[in-house]
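A single chain, nothing else alongside it, follows as structure tokens in the form predicted alone.
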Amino acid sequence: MSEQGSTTLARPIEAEEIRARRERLLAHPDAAGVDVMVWWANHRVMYLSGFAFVPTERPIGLAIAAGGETVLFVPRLELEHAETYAHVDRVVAYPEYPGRRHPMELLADELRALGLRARLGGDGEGYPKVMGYRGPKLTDLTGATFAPLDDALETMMQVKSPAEVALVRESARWAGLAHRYLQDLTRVGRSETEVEDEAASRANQKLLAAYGGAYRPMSWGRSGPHAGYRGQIGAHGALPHSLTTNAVFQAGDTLVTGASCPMFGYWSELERTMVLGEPSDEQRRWFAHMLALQDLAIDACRPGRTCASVDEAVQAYVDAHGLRDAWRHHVGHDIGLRYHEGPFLDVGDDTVMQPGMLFTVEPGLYVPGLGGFRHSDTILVTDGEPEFLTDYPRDLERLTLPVG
């Protein structure tokens, strides 16, 4: 991973692409007969409007009329925020939640004005129960029937545009830099928290030097490049979704990492297995199996094949080599505006892979008393060979850390 800034800085998704997404959605067969759509989930609102926000008990919804008119419905405190960033025709603000008149009642009036008569579509009949929210359903207030369209939109979101791929690629570039700092700073006697904080700080300084004020994470989570261990240190690494324990690094530790960087709302995933000091024979054996599994899975990510076939190939290797006791989870997942998206590289997912799909490929093996063994790379399905968007060493030699 080079520490040099990009020659071309990434930019957020343009308004033209966002409008094209809405047009494709309106033309979807499942949307036939729908007068107005309303979208609630923050990542879906962002996908269809460009507006990134933190969901609270105050409802925020994107209404799209059959004729294409768009209204973003927000609380008063979000009005200027939405007007600055949302690519919509109008922003309508209500005073507050719950208010003297409930926001859903006010939204029902707006939907009628947009042409709602009989059929409402979207991803819910009312705002979800976020942070204690309560309220009536729009179908009860308007008498309209409801057509769920979330599956149609999710299918659209599975295949990324060139602009989306470029943002994930740039995310991966900065994730690699944060990981390089993490690897270089990890030493016996240091704690995971101090190493993670220093790695993130150094990587963020580089990013801000390259982007200045042009960088926006557009994320309701972390900001900037970061890398860490999430407690997956030594024997604790056998817990694949562990939490930080602020462990102190010791010679012989097996280490499992994770790195990413929100880039105008889009994410990548980079994970590596490292060893602190000369690897033992057992560590070498499990590392070799893990790397063989990932090689096998990446090679299987090709158009026309099913997501299930990737996991089936991995599990066949697991069984052939007697590794079943160390297996815990499927191979990976799509990634984009959310860190986890569908489809999934799982024996139960028969989605056919297409060029433009992005997957984390991360088969893992977990050995009690020894630790976890998992690499994750973000892979683009192309017309030919799978393409790595993450770029970081994968061999044990370059992932062995000195103890001095």
Second form
2 protein chains.
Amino acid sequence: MSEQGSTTLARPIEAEEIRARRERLLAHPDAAGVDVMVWWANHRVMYLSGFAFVPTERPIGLAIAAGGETVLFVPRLELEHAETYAHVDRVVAYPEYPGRRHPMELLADELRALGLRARLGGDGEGYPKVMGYRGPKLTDLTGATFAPLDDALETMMQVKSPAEVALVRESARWAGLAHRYLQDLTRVGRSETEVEDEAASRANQKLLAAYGGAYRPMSWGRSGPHAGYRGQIGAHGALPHSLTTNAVFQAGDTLVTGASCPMFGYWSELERTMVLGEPSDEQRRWFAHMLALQDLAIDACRPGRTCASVDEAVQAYVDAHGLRDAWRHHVGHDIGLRYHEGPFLDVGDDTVMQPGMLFTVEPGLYVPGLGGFRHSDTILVTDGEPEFLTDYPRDLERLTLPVG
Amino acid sequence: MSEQGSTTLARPIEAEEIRARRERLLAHPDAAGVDVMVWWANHRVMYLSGFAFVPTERPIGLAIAAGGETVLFVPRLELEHAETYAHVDRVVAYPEYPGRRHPMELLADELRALGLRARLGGDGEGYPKVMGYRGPKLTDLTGATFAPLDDALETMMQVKSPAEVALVRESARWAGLAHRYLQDLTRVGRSETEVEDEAASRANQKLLAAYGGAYRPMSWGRSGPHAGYRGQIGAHGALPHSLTTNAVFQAGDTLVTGASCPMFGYWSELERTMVLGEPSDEQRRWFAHMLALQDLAIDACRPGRTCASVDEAVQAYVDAHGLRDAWRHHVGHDIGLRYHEGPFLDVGDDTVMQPGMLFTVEPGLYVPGLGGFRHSDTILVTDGEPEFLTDYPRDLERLTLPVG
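After the form predicted alone, can we look at the form predicted in complex with a further copy of the same chain?
And the full complex, kicking off with our chain again.
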């Protein structure tokens, strides 16, 4: 990270790009005949307005009229926050949920004022049941029919713009720094949690030194770079989605890591397999298979090929080498405003890859009693070679940790 | 925390209590005629099976047959994890999502084997669109009709058992420790993020020393105690749900904190208003009003009264003292497996309070240019006096931080 001071700092997505997203969505065939759209899911509201928020029982919705007029509907306590950050024509606040009059009734009035007559679109007829929320459907309140547009929007979100790719790349840069600290701090006898805390804290200090108050995670639950193990330590690493176990590191452990950093709403994914002490022959063998799988999967991320073909190539290798018992999951997923999103590098996903799609490429092998073997890199599909957005050593030599 | 070594350590909810929850749910009038239930939302699956997991695009569902038989349906990569922790009769794994055959088709087969004929119940006809998931409805695949049971279950979850209350109390104990560190570490010139990281790390070390490997957060995104400001520092604190801003502390700042700790899935909430340096007359005045509001709200948490009555009492005080411009939100919310859940201490919520209900009591006042004023305590409704599960000083004197 020595070049850190000389790098241009990342910035949130510009208002102009957000307006262009809305224009494209309004022009989508599925939106034909829709008077007004309403969007609820927080990553969709962020995509279409630039406003990041913590979803609670208090409904927040983004209304977009067919003519382009936009209203962000928020509880009173989010009013100033929304007015500061949302790229919309107006912010309208209701007093509180459930309140003396239900927020959906107030929103129904707003939608009528925006031109709702017959057809409502978006990602739900009412606010979802977040944190105990209950309420009526907008279709029942207004008599409008409903056109689900979530699949249209999700498909649009799959291809990233240059500005989005830049944010994921910047996320990966800070994830790499946190991972470097994690690797350097991991020692026999230390605990998972203390090493993770220290790695995150050090990386956070560096990020704040670079960005100062200009950094905004625009995510909920996390701020700044972090790296950790999620319990994938030694034999427990054979459970790929473990939760933290507070393990204490022991010589001989196979370790699987994970690192990221929310960057103005965008995520990257970096994972590495490391070995604590001189690797055994068994560890070397599984590591080599895992690396071969990742190599062939990354090379398969080419425009015009299907997502399924990447997984098929991996599974063919798995079967050819008799590794089926160690197989647990598909190759990877798209990533962006969410840590996982579609399409998936999976035998069942026929999506054709296009330049601008991002994938985590992370074929894994899991060996009971020994542990997990998985690298994950965030890869950009381009017109030519697949491009790494993550930048961290992948070879066993540089992922072997000293003991004692 | 000097008594920490002598305290009995908390444990996850026992299998027997989880079975009893399922029995009560099966006996609910809304479940009459339902052949099999399926539950998707992760806090509901945890409540009914003890299994905590990270929700992704790979569906996880808990099936409960009318006769009581239980099947947890998971992707292959969660199989061992689920078999280790879930209190169910069987775990059934599908290879992967989307996979060669869609998981919902495999689940439909399982449900038929469990006795699904005409009526499916639960919290959704299919897996929700998490992280880009797409798939068919189980009702379309099986021809069964659907009975939504989520309101029945949510209502059941509102009254906590003694074991649940004990976990929330233990969560509050560790939240208090993290908050103590936060208060002690906050100094003029330090940044929000570095102080939060250090407070969480120190409290985490203490928790691990006490619990060792027996601690399981059973939550996603967080492990261990934490305390912070979420950007509610100085004038920015007038935005009650701010996200982190990486502010640097300055003399005169009004500060609003938040602290919690996931404890085998359960949460508490502790928030305090603090002042950095000798409080001004203006800060004293707003702090005194805030404390008076919290006092009267806590005292109103009595069985037989409505949730609305607590908010009405607060709003009457607000209007009587001309504070309406500083009002932003209702008094509080239930808390348990989620950080917010219903019922709500709100003029629009007519739920009658019962012993065993938990509420955050957190009336707030927000003053542009000066900041936010809000304490939050987690309060148990009992047969007698409301009981504090949080235990931290509430007076201005002990919440005034030294300068220099």
